[in-house]
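Shown next as structure tokens: one chain only, the form predicted on its own.
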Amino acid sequence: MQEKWNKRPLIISGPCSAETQEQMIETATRLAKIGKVDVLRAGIWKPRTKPGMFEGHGITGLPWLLEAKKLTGLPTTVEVATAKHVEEALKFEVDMLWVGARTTVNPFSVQEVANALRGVDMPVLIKNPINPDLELWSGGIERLQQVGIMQVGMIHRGFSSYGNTEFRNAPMWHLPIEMKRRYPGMPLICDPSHICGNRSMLQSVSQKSIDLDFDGLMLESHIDPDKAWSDAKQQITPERLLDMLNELVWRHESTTRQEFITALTTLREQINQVDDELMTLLGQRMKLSDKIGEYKKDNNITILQTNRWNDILDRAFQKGEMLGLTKEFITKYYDAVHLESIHHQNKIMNS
């Protein structure tokens, strides 16, 4: 399993749900023929959102997923969310775990699934929070590594976000690079079926990871998606895999090439002066909102003019399209701009 767990691109892949035994080998054999999947996932216990759903047979399939393991040579893997399901787990030989979103949001559900791997050597990936909170899914790699777990990896599921119709769960991008930021050399590896809830849009998802430098993928696959008893629409076949593989850009972190080397250099060094320039002037601008809030504060003013803040938003609009800007970048800007900005001039009112 060593091997496997430092090989990059690490693909995993395999059913939502652990179905019937004929569905696990077919589905191993076949996945195993393309020659590009690295280990098999299958879900044993399914923590649906309402009951009377699918919820997986249980021990009843590990002994299929074994069986698997044993016919194909594909090291496996199961979500646990308890010390039962370890063990259970472990019995069985598979070879991986990882820590679903709706355990990874709960402290207690990860110390007991971390108390019962204690003194166990295998990998064990954890899913980000179902909720978008770096802290907790930050606070489920550390209880796993304070109880001796080395090989711990990242899984980027995506988060839950109301009324998001695009995606089954939002990206939110920035979470994840913030994560790889804080534990530099731990795999990351993206789940763009859980992102995406769809089967159109996986290769696009998959490609952006890539192009982010995510280490791999883990994507569910079925012999017979439309008919898979959890999460249909999102699974494809083992060979839709294989061709979705090859179509995809697979990437480097860095490169030795001379070239390449100055010319990113000489970019970076351009982009630092903007970034500079960029502080100056926001430093200015700030100078100005408090001589505001001082004229606001001797003229009982408040501080919020809404009028003005939708002219300014119009304004930015129209400049932001021009110089080829989305407007949604525009309002995350202008947003924490006016946020600093009331918060300037709110410590004036108030001083």
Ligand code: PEP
Given for the second form:
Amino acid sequence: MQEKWNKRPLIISGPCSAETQEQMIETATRLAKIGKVDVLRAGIWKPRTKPGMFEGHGITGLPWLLEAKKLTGLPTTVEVATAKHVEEALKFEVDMLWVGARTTVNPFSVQEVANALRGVDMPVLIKNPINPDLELWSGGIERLQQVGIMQVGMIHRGFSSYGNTEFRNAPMWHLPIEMKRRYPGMPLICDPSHICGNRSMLQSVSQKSIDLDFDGLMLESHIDPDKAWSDAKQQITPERLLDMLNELVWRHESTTRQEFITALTTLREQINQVDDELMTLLGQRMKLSDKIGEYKKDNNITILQTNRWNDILDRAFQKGEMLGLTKEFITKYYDAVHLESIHHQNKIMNS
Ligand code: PEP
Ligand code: MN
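Please give the corresponding structure for the form predicted in complex with the ligand, as opposed to the form predicted on its own shown earlier.
Expanding to the full complex; the earlier chain stays at the top.
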């Protein structure tokens, strides 16, 4: 991305939806006043889960955004889902576009947006799809890059799941981390508003994203959050946003401080050593499992024995607790080891 957009951290804020001219102007003015916001966002076309909810003003709202930009100097960004949205946003001098989570799931829509952007030089951010499918997210990025968009960035807004969880959209942090690995240097912005779905967790989710080396934040802000026409529970006032941003501890990926580098190198060497030992032990564990597989085969015994498996897990939970390992980690780790072990024994049984 160009210098201006490459700023770290890049802070994008504004209401979920542009509701009225007054609301847009007052939001922009108050956001500009706090002096920490780089880009003004507003939803103009709102993809809503159910019909009958506020779906955005469409083209009526775009002049309000342009007026807010002229008044405050803040560049603007809107969500686009169709070629027409792109065309209208460009007409009203929107500076940056984003593709929403419900659009990223649909390759036809992403391609339509991409085609409308051929020959246009502007930053385009693409949100993760609502389902945890990194190929769809990557596919969206590639569609934008293929039409010549040089300034593509990603927004992590969490993933849908069934039932009530503490998050509106589960962050599944390992997924954006994998995207960072796939696209080194591509800006990755976190959208804590849509991850949390409420105000109380915004601070901790924002901090977590900074700790994971994200490049910026997109946070919804409203002049009167409780009265917002969409996403009321997760929006905060511009002033509250300032407090929140001030409380965050901004970290860097690296430093040139020699003392830190030496300490880190030593610890990393120790980690490599422990990892090697763990790998050797896992190899040995599978060899033992192979032997058991042979005995089971000779005696016609099933691979899976539920009682034995429960015993192993109980022992692991007890030991893990003493060592400060969470039950969640132990479960995941043992599931993986168990699957590998079954795989080994399966091979032996059927050889
Ligand atoms: C939004 O940013 O207001 C929005 C609709 O987000 P998402 O696409 O992440 O649901
Ligand atoms: Mn929203």
